[in-house]
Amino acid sequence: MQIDYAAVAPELVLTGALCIVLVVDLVLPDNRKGLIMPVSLLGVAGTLLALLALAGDPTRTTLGGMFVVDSFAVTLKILFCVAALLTLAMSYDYLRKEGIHQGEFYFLLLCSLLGMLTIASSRDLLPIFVSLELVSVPAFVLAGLQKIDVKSNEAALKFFLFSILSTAVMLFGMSLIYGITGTTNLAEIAVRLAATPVLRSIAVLSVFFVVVGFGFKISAFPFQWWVPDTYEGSPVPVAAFLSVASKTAGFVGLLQIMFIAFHGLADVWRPFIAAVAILTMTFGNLVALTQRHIVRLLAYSSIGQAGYILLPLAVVNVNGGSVNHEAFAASIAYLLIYAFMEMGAFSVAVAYGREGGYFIDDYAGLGYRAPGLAVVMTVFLFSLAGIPPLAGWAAKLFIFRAVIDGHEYWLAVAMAVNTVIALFYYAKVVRRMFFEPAGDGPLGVKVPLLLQATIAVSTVMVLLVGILPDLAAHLARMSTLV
């Protein structure tokens, strides 16, 4: 089997960076561990450059068709690398202040990133499964890095237990589909299922198990119970990484399997996905209304956002066509935009939490004590709510238009209702910041330079895409698999 080394160059660069980080961590004294961060940063930046070199190239296929580099893969890999860079910048001062082992953190983060890169190019059940595990297993440890913190231990344990259960269910579904088709290649699965209608009932059962397995990865209802406790107990940069990059990796795998392998069964799984999407966004938004901790609020918000991203799958047409293309593009566009909104909100939570606290009540009077942080937090929260002219309104517009084009008007109504519900809890935080008297919090907040950079990049992207939504729409339409 010949290997196209140019196609796997980003993964090779990142693997080399992983090895270097591991060796550097072994030889550096404890008081110099901070040097591992720039090494990790350079590794991710090198990976990003290798990806940019592949952008615009014709589609490359290697490893017997299991690994494909196309516009879809390159776009999502770039997003993963950007999310990793923002997480690295967000975490540097946080790790030092909290006394978390930096070598372990950076090594595990890069391992998880490697899994995200490979899943974007996987067109076979085997590499998709292995990639998901490479994303998840390091994340278990990352969630529990605050080893003397009971909540951190609880976060890691819940994450681990729910994950292994979902993995078992997913693997069972994949083994069923392999048993009835004799292949693990996504395109071949679709062809053989279409050629053998008698296998349809077993294939439907397989689809159910696979969706349940992915439901955990993307925190869809009713598989989301681990999310709030895991996010709250994890180091906050880890929660941000899980909320953005890990969730996106789950969606990348799910989109590939549903649109390529199981496209011919869309008339069966479409109603199930519709029900899951509505329950997911409704549960996330309703429970978020009662939250008092900013990280838990963002956790339930991310559950609600997962419901929006799932909606386009509920309009997939068995016969293909422009509806499927627009539905796929809408989900991709939402993922691209969601990454910067969520990463920005978590960055502000880290910046203020260092001195002011992580409870929503702690944000009272923030507009007076640290107006800059209050303004950018308002930008991110209102963007998540879908208020124009911020990027979130464009993301929701793409989803809404895809649902309308699919003639599923009741889904559009459900989405509109949930958008209104979500505005209440986002506005609750904004009201605390600008319309309540300042408490005993610090007057002025010192934000480290790297954290400022994370907030600035996220803010610029949210404002830019909000004003020029066609940027995200064009990129998403170029990056579809249908």
Contents of the next structure:
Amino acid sequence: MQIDYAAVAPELVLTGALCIVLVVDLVLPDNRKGLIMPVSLLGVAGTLLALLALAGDPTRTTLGGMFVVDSFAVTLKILFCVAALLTLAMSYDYLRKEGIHQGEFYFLLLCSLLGMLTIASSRDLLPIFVSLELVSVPAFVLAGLQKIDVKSNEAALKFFLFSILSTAVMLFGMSLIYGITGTTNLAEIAVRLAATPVLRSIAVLSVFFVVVGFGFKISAFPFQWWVPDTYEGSPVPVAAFLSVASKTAGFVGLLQIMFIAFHGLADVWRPFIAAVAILTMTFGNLVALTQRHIVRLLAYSSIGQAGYILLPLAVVNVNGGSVNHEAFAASIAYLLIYAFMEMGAFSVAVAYGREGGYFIDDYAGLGYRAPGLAVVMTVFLFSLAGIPPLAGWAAKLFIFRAVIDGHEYWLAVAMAVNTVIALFYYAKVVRRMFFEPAGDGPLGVKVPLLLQATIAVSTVMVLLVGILPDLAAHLARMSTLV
Amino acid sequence: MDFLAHWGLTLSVFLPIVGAALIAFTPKEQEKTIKFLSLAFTFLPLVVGVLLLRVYHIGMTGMQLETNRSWIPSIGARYHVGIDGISLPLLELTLLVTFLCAIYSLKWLPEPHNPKGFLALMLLLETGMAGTFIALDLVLFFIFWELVLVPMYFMIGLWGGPRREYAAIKFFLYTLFGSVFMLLGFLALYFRASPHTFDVLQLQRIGPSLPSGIQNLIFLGMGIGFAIKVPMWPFHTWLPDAHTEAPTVGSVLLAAILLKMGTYGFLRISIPIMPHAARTYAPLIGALAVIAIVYAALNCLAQTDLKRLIAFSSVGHMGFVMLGIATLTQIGVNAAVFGMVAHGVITGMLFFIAGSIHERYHTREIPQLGGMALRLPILGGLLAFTAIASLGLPGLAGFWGEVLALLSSYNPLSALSSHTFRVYMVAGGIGTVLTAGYLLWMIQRVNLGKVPAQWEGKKLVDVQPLEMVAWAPLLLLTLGLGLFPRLIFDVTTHSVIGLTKLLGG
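Pass me the form predicted in complex with its partner chain as well; I've looked at the form predicted on its own already.
Whole complex next, starting from this chain.
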């Protein structure tokens, strides 16, 4: 079998970097472990360069059609790399301060990233499954890295157990599909499912199993129970990575399977997805209202956001066409924008967490003690809430647009109501920061340089895409698979 | 001149946001620089606004000074702006009132003292408000519309009265609730139109031929957004809180300009694009309008807080505007636009005065005031003048909007039931009597009578020169528009005729 090495170059670069990180960790003395960060950063940057070299090329297919590099794959891989870069920059000072095993951390993070890269190229159930595991397994360990912290242990254990269970269900679903169709190739599955209407009921069952599996990864209701505890217990940069990159990886797998392999059964699963999406956003937003811990608030908010991203799947048309294209593009555009606003909010949480700001109560008066930090936090929160002219607004517009294009007016109304509920808790944090007098906390918050960089990048992207939404919309439309 | 014709509108709308950015990068200790910047960047847009009058052709129907550029091609939204006779007066009003607020803020800034934040937000607000009146693309309109929310939220929540946090979040949530439905309406309109477009002018050609069921549904969705902003009864409950708690400048801008965004939305978007639905809903809108008039007047009679009284009176005055719009006639819509401008001028002025009274007495409770004409004759005189203008005395600006709105409901669009509207007219007429009642009673309690013992021997300063400078344009307009209503009607009539033609009037 011929391998197109250009197509897998980014993955090869990253694998190389992984090995180097592992070796460097072995040879470095304990007090110099921080150096692994720049090495990892270079590795991801190299991967990013290799990806950019692939951008704009015609589609490449290799490894017997399992591995495809098209604009969809390249766009999402770039997004994963950027998310990883931001996470790395966010982690450096955090890990040194918390005394977390730095060598292991960076190695595991890059492993997880490798899984994300391959899932974006997988057009076959097998590599999708393997990639998804590669994303998750290192993440279990990452979540539990603060070994002596009970909450971190709980985070890892919950994450692990839920993940294993859902993976088993998903794998069962996949095996059923293989049993019916005799193939694991996504496009081929669609063809054979259409040709064998007799086994439709089993096909539907397997679709449900697969969706359940992904529901865990993307934290959809009712598979979201692990999220708040895991995010809270994990090191905060890990929570950021999980909520952005890992969730996006789940969506990437789900979108590929639903749009390519299962769209022929859309009539059956559409109402189910619609219900899951609405329940997910409603649950996330309602529970977020009661949160007092900032990371838990962001966790529930990210559940709400997952509901929005899922919603366009509820308008998928059996016969394909422009509605599917728009729905796919809307989800991708939301993922692109979501990454930056979520990373930004988590960066601020990391920055202020250094000074002991874990609870929303701690944010009281931040607007007076550290106005800059409070203003950018406001930008991220209002962007998540969907207030124009910030990027999150454009993201919601694309979702609304796709849903209304599919004539699902009630779903759009449900999401609109959710947007209003969500504003309440985002504004709650903003209110604490600005409307309450500065407490006894110290004046000014020292933000390390690298963290400043992640915040700056996120802010610029949120503002830029907010004013010129076409940057995200155009990219998303280029990067659909239907 | 050519540059002005193409980019003048854009300039007048975006200059304030430039000013806001400059202020954001000025250290907060340099208060003089900050105040100068706020003054300069509200004055420059006003200058541009006045120059625009020279290139604007008053006798022409249709949009002028248009700019239409590509913006978000992948969803079909464009940067399309322009003005006609309906938006021009509102744009000029926005530019003027914000400049006056900047003058007022030179000396009087609300507590906690933070000119940097306050003035930057005010400039941001100006961009949102002015932009709403020139946007001719639904997505662009929506952005400007929402741009207003955040600055106003902070203005109320940071610099407001005792119940500021409650008022701020209530304002925010209410308006957002309305605007998400408005957005859904916009999107539904987009997909129903063929070819798909967000362009208001194109939609005005395509929209009327949409099936009536669809029109009714979309009109309702958008209507919620606009009605909350106006605010129409029963969506008005955010307003008394927001107005009362907001700092003086915030109340002035809310009353003078923000409320007009709602009525403007009806005139620019809902009615011309969906004339069938407009005819269907007109009786309902009219009914809600007269309920608002009477309800607000009764509420005003019960108020003891001066600012809250003025706030409720806004509900009533906007009721007259909506009644004029609901008739769907040339006279009614003209009256509505006139009423919008007049209300902006008069109620803006009333909120300035209420702010100044609070500045001096540190209370706005009407029973605790009294005898103000004795202690502060100029301020008392201005309050009486403005309140009388507000109740619609002939010769002052408040008269034309109200009387023509009532007059037009005697004879609404032929498709509407004239019986119904005549009932509205009578109810509205009773409302005017009540309005006169509560305003005169307010003047009596505040201005006349004995000075309460607690103010004896206290030093109270009458109107200061800077206040006079900030207020003079509004006072002159109150008189000028009252005596020469043609100043507005000449500008509006042609565009209003264009609008009512779409309705089959």
